[in-house]
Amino acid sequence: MAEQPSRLLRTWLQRQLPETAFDWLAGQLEALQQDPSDRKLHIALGMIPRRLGKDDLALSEADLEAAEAARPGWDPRGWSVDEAARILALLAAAGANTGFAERFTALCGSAEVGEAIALYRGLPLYPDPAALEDQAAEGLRTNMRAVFEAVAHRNPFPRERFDENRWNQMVLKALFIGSSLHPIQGLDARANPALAAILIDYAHERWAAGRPVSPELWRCVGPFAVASLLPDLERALRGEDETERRAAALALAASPAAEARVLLAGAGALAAEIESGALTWERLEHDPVAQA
């Protein structure tokens, strides 16, 4: 049976932190259960930082094997040890979870920036989660990129709680702050006709001031790349920036009309790279220059 998210965090704490530091946290959350009072639980997620500090958690591909075990689509990497000590700090706290999106909701009111991150990146380990899903989205209003990420990048709860609008606003957020598009869970699986057309919409926009367009948009716009849309995909594809061709020649791949084969058959070594498997968006993500 895979063990709960709380022991794995809990297991993962214990094993990183000073004896005396675990030892504190352990005291806390012993408390937090048996009086879950919001008094109790403000004090705690305060403190959190100032007694354990703000290392990275160190997790081994074994962790996240056993994360992903726990609860599907759990990626804890990038956690720091205060972020996923606040986590289990909240769900010691829940108790029988009743209230519990009442008192998600003020916290993430009340939050200091790091709190709101680790309360957002917790999202996927919270009971009743269809209760969150306002306050998630509220998590994606924000200016603080970083706050944003906690909500949208590796994170299972967006692909699975969001209706399509919902998702198509993430994403395109994503692209106008500048924030990555692949480390969202889903990306593929939740492409549809209408993000394909926000996302023209806004590449041309941005053509019109003159500005570039990530070339990670045109992994949602491939799949539905019909005829009226394959002139965008030739104009980047012709473009002078080698990731934006790349990424224009794999939209063509994906595309079901018949006129995006004859485009990327003249685009000639990118044609064969993505034939032989050399040139995928996984690689382009991890090289984006310098592609083989």
Contents of the next structure:
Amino acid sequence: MAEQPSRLLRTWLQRQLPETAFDWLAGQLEALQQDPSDRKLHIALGMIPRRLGKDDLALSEADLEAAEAARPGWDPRGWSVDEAARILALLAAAGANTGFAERFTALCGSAEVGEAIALYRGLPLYPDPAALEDQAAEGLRTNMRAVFEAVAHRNPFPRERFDENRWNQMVLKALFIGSSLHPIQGLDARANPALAAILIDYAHERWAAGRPVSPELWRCVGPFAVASLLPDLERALRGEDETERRAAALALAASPAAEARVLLAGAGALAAEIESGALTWERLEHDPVAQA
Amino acid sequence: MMFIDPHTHMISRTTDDYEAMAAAGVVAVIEPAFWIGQPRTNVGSYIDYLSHIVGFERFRAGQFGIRHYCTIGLNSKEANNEALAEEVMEILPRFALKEGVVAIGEIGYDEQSDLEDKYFRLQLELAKELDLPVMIHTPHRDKKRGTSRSMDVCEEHGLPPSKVVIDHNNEETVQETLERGFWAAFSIYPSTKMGNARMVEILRQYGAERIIVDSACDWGISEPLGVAKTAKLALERGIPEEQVRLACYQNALDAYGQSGQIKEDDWLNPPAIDQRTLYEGNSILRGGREPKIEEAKIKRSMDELIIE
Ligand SMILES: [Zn+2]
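Same protein, the form predicted in complex with its partner chain this time rather than the form predicted on its own?
Starting with the chain above, the whole complex follows.
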């Protein structure tokens, strides 16, 4: 499976990099295929940003479609040149190496921030994904938000691999650290009653402390918003923040409870917007990467 | 005025220190790998330490608008544990090429033992191989001889003095360091190293060419505003602004910039990927307001009673 994504990465890098820089990279990849030793790989990973720079990877709509076709869920938006090249180097060295998971774990353990982000962003492309789960979860334990997001955002790995508890902890932590939920793949498909209950508790905690909650929270609550949870949604629906009111309306629309319809009908214009498709979770928040 | 503090052990400092440094105009710090107070007993804790200063600490600094760099090396105290030293030497190349590593350091002598000498020399060879500058820690005891000897050994190994920073200088060592062509750094560290009034007199006497001011702040009684306060005092006492800029900013940038890993653009015009991942930007550079050293310290007052 990794063969086709690596060919795409290579094509994109060749298109964007100056010839000398790409030739250097091609030489490194070749050498890593011949001799995938730790020493060679460490040096290649260390040299990549020095030789190639850290520009954003320039990708067209067609490139994104090709990525999706090569590996469903693979979303390289927001990647940089050095990240793409580091992942490519890892894949090149993996070809002849069976202990990929051990190597991946060791690399993550001594990575600097940029390196860690690249390593985790590459998760959907590596061999033997089952063996990478623990290290992926380790990536979520970090306090470095960008590293957390490298696992959680625009990455099909969590939705495919994480069990319910791990998944729920990831979503909750995203809210805790002020990150956003909408770039998490499978957010609606993997919503579950346990997560809804955890998020409601979290909202109560925040309200007790006089702190606001992220409107995105309601997205994971809506489908499980039975009668006992409706007062919370009603509270959000009457909140001062416009985005919060819109989010509460969306959650009510997803609720299976009949009383939710009544509450939503009382929200007038918002109900109509949802009905017409003008208000959706996607439109609720701007996504800077998707907009770019 | 922008400052660089090219010798700080931020791993031992709090977020209040970062805030105060950023408010005082510090845009970048360099964290030399060193002893952390408690001796390490195995290479694993060394790996974790080095990972910390190339990883989390760099991120933490970025949240306060400060760019963080580091130097990688086996310090002189721990060079005396031969079993540990052998293993650490094995892993140094793995860290020396990480992003933001601007030198091999801080290395040199503590007791001037044979083992210290052995690993000092091996690391000078590593710096040559990787084409990195060197940061030298000069000993507290028997300083004058230890400093001369450090420079002798660098010359013996063919390192150009222009790529070597001799740190923790004082009135007794500065002349020889400058005459031999090395960068002469001074640590404004209360009681044991340098005071900033003395530093101002050194600037008056020697000028600012190849002189670097740092704080060496760590887990001891030290001053993270050492560079900013020295700059302010120097200006008040009539040192020309250009000399202050050299000693408190530009010379460190020139010396460690030879690594290719620290550039003014890193804080003035950071790449988009950095802004998204590890650098929140400096409020002073964003807002253009003048540095205010006092502002960040106010919240440590008992008069500020509300914690939110
Ligand atoms: Zn030090």
